[in-house]
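So this first bit is one chain, no partners, the form predicted alone, shown in structure tokens.
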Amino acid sequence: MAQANPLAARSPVRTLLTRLAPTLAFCLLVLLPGCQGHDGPRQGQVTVVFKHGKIAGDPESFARLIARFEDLNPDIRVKDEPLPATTDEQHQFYAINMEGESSDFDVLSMDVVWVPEFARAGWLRNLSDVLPPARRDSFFSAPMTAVTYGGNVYAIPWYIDAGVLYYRKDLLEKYGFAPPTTWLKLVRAASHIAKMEPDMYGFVWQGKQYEGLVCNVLEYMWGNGGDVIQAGDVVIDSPQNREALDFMKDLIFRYEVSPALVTTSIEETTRHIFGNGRAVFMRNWPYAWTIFERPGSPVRGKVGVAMLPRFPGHETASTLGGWQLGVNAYSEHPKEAERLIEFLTSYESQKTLALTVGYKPTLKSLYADPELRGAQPFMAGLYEIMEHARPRPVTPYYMMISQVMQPEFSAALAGVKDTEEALASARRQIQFILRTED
């Protein structure tokens, strides 16, 4: 038998070696360095790591949002780290690694509810030059407050949400029905409207057992003059707030006008309803809109968008959502990562991120400008949503009253515990948080 010639079948890697060999021959002795391509920073230059959650939208959006910067700022490298999706996850990555003083990552974006946590814990560097008060002033001041802790400021407002009121304007039209500004004309057309049409909810909203939840709560509490915390007193337990949750309960059992899965709803469950035409009323957050808008939805061109309603001789509040950014305490690159969050707040990134990705504006004057307005109509209606937006309790504890408020809430909705024993069950254990930390 003659021997097989070991030059007539080469193996794939084989074949694959000779046909890199020229190109490897000239990394390794002319350009090794160089062979890193973007991958690396060039002489001179600093790399920023920056940890965030999932960018909505086209990543190349914000991909060149940054390559917009490394132009600007030659002398510095950004390195673009995403963390999981889930806030829980984000939040425990960041309390992981900064309890070990890590400097593996220089800016950090966070919820609105964990600055004060995080400032306590001295894992943020003080901003309070980099946003000096005369410039505090062109933020809404809702997220201002949510990044002041002690009198300094912790991070910088970089896109701002709040919840809103969506509304099918054919059908109200078609009823006679203008958007409602309090809680019980919302019933009143709700409740004709889904008796009018086949196979619709009223008013749907976010009522699983959840940070959302909370949202939600707050909203009808804030729109019936109660509160949480006031003047440093926990008064969840007011006459108004049960008022407030009790008729939530109502909107399910007695109007009839909210289905009962909304006790087990979230945000795309809700908007999925909404935005099969099966629903009035939804209250969400201002992502949504685009959505409704997409060519092919079945609500396209009849959506409205409104401020939440309230309860009478009362003013009407939104729960304030959004991201800010911060730099990690023990960054090893502090004022390149100012100039880098000092960038991606400025009025020319947040209106670039406004058009690319929806992510709404915490800059006030962005709610006027002719072309942001021209490509989102409704942003103009926003501004004063924003303007009403309020933060949760402004506490380095948020997290652990939002895991005492969430199943409290929960049992009061589903009829398992009175609203009055919830209540004062979720005012005991806020009392005995505040007092172990203090």
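Shown: the form predicted alone; wanted: the form predicted together with alpha-D-glucopyranose:
Next up is only this chain, free of partner chains and other molecules.
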């Protein structure tokens, strides 16, 4: 005799489950995958993989920005994957993977000096329609030039950088120094204050053998009337450049205002030293200021930002830096990738990134944004610095040229090679690259 299962008859839980069965089935099929959040894509959803450098300022707000994009674009899930800290390591990652036609990532963040090289290699999707000519003027012109190759736009400027001088306002005031406008004034102030204050370095900067070293050295060379290539001629071994590089060496060995550790320092090394209150001056990019002003920062309210000093008779010079977003030519989701780029480079996203992470906008109008200026008063002065920042040579062979300059500059700074010899050797190698690649 068929006996009804007593449990089936009596258990309220079972009854409830039976009644809810159709709803639960629906949830399992349709909704549950969506509840996985960042662990997996929902049905019909496309995953866009976004590679970029480590976010130094505020990774949580960056994650919130990505989540906002996902809310607005429910058909896209973003997997963001940070790469190692230095630009050189990131370049190597992209070069190896795109050479191998990898479709493992869709959106890539590119240093301002790479776009011509990547575009020439056919690794980037043409984004000219994403950024039509009428909208190009709203961006700073130097990064716009950097992302344009053969008349087409291959990336959208995301944030802009220029070398600036950070100084300890409180200490300069205490010892009666004004923010230095020449390098020798900096030496005087740094040397005096570092002697008077315990455990204090005078001036820290990025001198490790990598791209950041080239950015630093060029600022002294340009600020002394020198250059690398002028009207097609390689002029890197000029007397002005020798003087500039020797001066950097003197900062360490003669004036002793920069500790020897600068020769192995990258941006974050120096940012930590200065941020812990252990240096009077620092050369860095503008992102660091937002970090210094966070609650709990030992230097909060004590930091000033100025243009880099110059040599007498010359103009100050900042290296143009910054990062651009492009789409991998081998991406299987190029349209979705473009939507992410449009979102991240929009006015609102650039503003959020400026306020939270400290990345400086590539859209010129943001420098007049009242909220941004209120939160970061030095934004006003940054506009001028950004407008005049000098690009490193804009050529598809830039990284080859840089890889010649890096070891030569580094050897000269460390004193293992005579400056004249290092620059002459750099000239010969750069001439060779330009002759063979043309």
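Please read these numbers as outputs of a predicted model, since none were measured by experiment. Positions refer to the first chain, counted from 1.
| field | Option at the hinge, rigid-body rotation between these two forms, list Val217, Leu124, Met386, Val48 | value | Only one option sits at the hinge, namely Met386.
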